[in-house]
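The chain below stands alone and is given as structure tokens, in the form predicted alone.
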Amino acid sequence: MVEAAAIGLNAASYVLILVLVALGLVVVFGVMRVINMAHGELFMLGAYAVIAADGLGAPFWLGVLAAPILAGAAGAAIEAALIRHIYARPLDTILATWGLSLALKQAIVLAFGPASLSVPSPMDATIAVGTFAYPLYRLIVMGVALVAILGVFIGFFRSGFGLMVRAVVADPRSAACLGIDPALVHRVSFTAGAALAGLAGGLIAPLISVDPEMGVGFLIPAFLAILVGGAGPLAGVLTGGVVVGGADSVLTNWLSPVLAQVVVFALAVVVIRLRRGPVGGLR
């Protein structure tokens, strides 16, 4: 029972971080129809923001606060310098952001070196219920991620800006005639998506090894979560995140990480096929 509770909570923490990363991808794709291949590197920037803060002797939580700010600022710069000029050409955006991801990884190698780094957990406290004890920091990570996810849903479905976003997605020209600036909506959406990735990277930095290739390890599962849940409604990302992230986290307790990922990929293919199938699809 204790082992099952630990496995379930570990899976929940991984799922919430994965959903944060996937939500950033969905926000950008849903609003701008841009597939950002550098999204994993924005996640990486968030983790390295915490590494840099730790190296400077700054409080850990200051590094976590800086993570979405740094990633969001990088996203705004990317949108202004690159994306806004080619976002109407999907293939070009894929190639451009893929090249950008390589450049960002090399920049991190030059700044921090190619070796894996780590940052100590900000707290050693645990929450005990009977004989079961669980790290407090992991619970805080889940709480912060959940608040951020709820914030995204409230922002897009219960706010004036969300109404403007949906108007631009439905018909940019009509939205512009009503006084909405589509370029501003695109800029804010891309920045928000980047900030979500940065926040996820900053939160998970004490729990994993931080290295220049870490973004790929979350970008691929995030894409799978979107494919499983559907890139249209934001709620679909939650379903995809639970299926992909939950299965991956649970299976690694009994299988090797590589074999667990193979099983998850196969499961994702089956779910996608059933959802898109002409009969009995998960729609």
The other form holds:
Amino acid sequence: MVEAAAIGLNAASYVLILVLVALGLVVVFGVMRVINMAHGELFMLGAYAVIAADGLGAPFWLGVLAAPILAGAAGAAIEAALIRHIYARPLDTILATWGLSLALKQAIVLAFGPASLSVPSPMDATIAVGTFAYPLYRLIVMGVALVAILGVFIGFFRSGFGLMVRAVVADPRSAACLGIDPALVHRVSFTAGAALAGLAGGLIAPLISVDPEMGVGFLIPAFLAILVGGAGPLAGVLTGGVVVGGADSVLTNWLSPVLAQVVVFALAVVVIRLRRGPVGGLR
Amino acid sequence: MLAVADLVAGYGGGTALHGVDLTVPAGRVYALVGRNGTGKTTLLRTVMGQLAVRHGRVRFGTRDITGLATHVIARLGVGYVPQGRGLFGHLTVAENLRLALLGHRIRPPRVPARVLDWFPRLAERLEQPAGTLSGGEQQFLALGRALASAPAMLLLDEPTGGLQPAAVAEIGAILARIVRESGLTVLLVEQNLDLALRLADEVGVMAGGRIVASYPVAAARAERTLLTDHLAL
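Follow the form predicted alone with the form predicted in complex with the partner chain, if you could.
Below: every chain and molecule of the assembly, starting with the one above.
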């Protein structure tokens, strides 16, 4: 019973981080039809923001705050320098962002070295219910992730900005005739997507080893989650995240990590085969 | 209000406007007639910043708006109802109206009572997806949305295009009322000569990417052959 609760909570925290990463991808793809291959490296930047803050002796939470800001700023710069000029050409954006991911990884290797680093957990406290004790930090991670997911939902589906996003996705020319700046909507969406990846990376930094290759380890499950979840932007990502992240996290308790991933991939293939309908999108 | 001087523009390698000169004084309605493919729609789209100006200037009020982005021109007070209406069919009537207010940064984003007064049928259908409205109602929505931000000028591209005769009459009546009550400046592209003559103060004829003739409406009404000669195939 106690063990099952721990497995369940560990899976939930992994799922929520995965959903944060996947939501960033979905926002960028849904608004701009851009598949951002550098999304995993924005996640990595978030984790290294926490490493850097730790190295400078700054408080841990300052690093977590800096993570989405840094990744968001990087996203804004990437949008301005790269995406804006090629976003109408899907294949080019995939190649360009893939190249960018290589460059970002190398930049991190130059700045921090290739070895994996770690930050100490900011708190040792645990929350105990009877004989079951669970680390407080993991619960906080889940809470922050939930709030961020809710924020995305409100921002993109329940706000005036969200309405403008849907208008720009459907018909940018008509939206512009109403005074809406489609380029601004793109810029804000890309920045928000990048910031989500950065926040996920910052939050998870104390729980995993931080290295320049960490991005792909979350990018691929995030893609899988989106494919499994299918249409319906938020509900799709949530269900996909639960299936992919939950299965991976739970199976790792009994199988080797590699075998667990193989099973998850097989599961994803089956789900995608069974499911019909489009993927992603904010309409 | 709107002054277009020697405007040259087109699509891709082709040129559709070959030096258009046009002035619409404040508070007046200028109707542009002409056969298909003479550049009427291209002129509106170029004024709106959707097509690049290759030569010439566009002035709106005291400002030179040549080359400005579409959303900037819209925010300066130019409303545009394009051919095909440009509605968001999957969004509701209320959402379509609200977008105009959000885009113009009008706070709070509440639709002015005057717009719903002009188009009472929209008020009844606020929560309905725009795509489920009848053709005439969709045109009401397109007009209401363009008017929601209280623009100084309206560019209308064939507001009666593809509508049933009853809806055409309704659109004509409501446009006449809006012009009368608001004193709006209008540049109207219209194939329906009766409607154009009813609304306009001045009628221009477009052919081959230029305005080849223009008449005060009284002259055009008295001598319809002035126009029909140009429009005949």
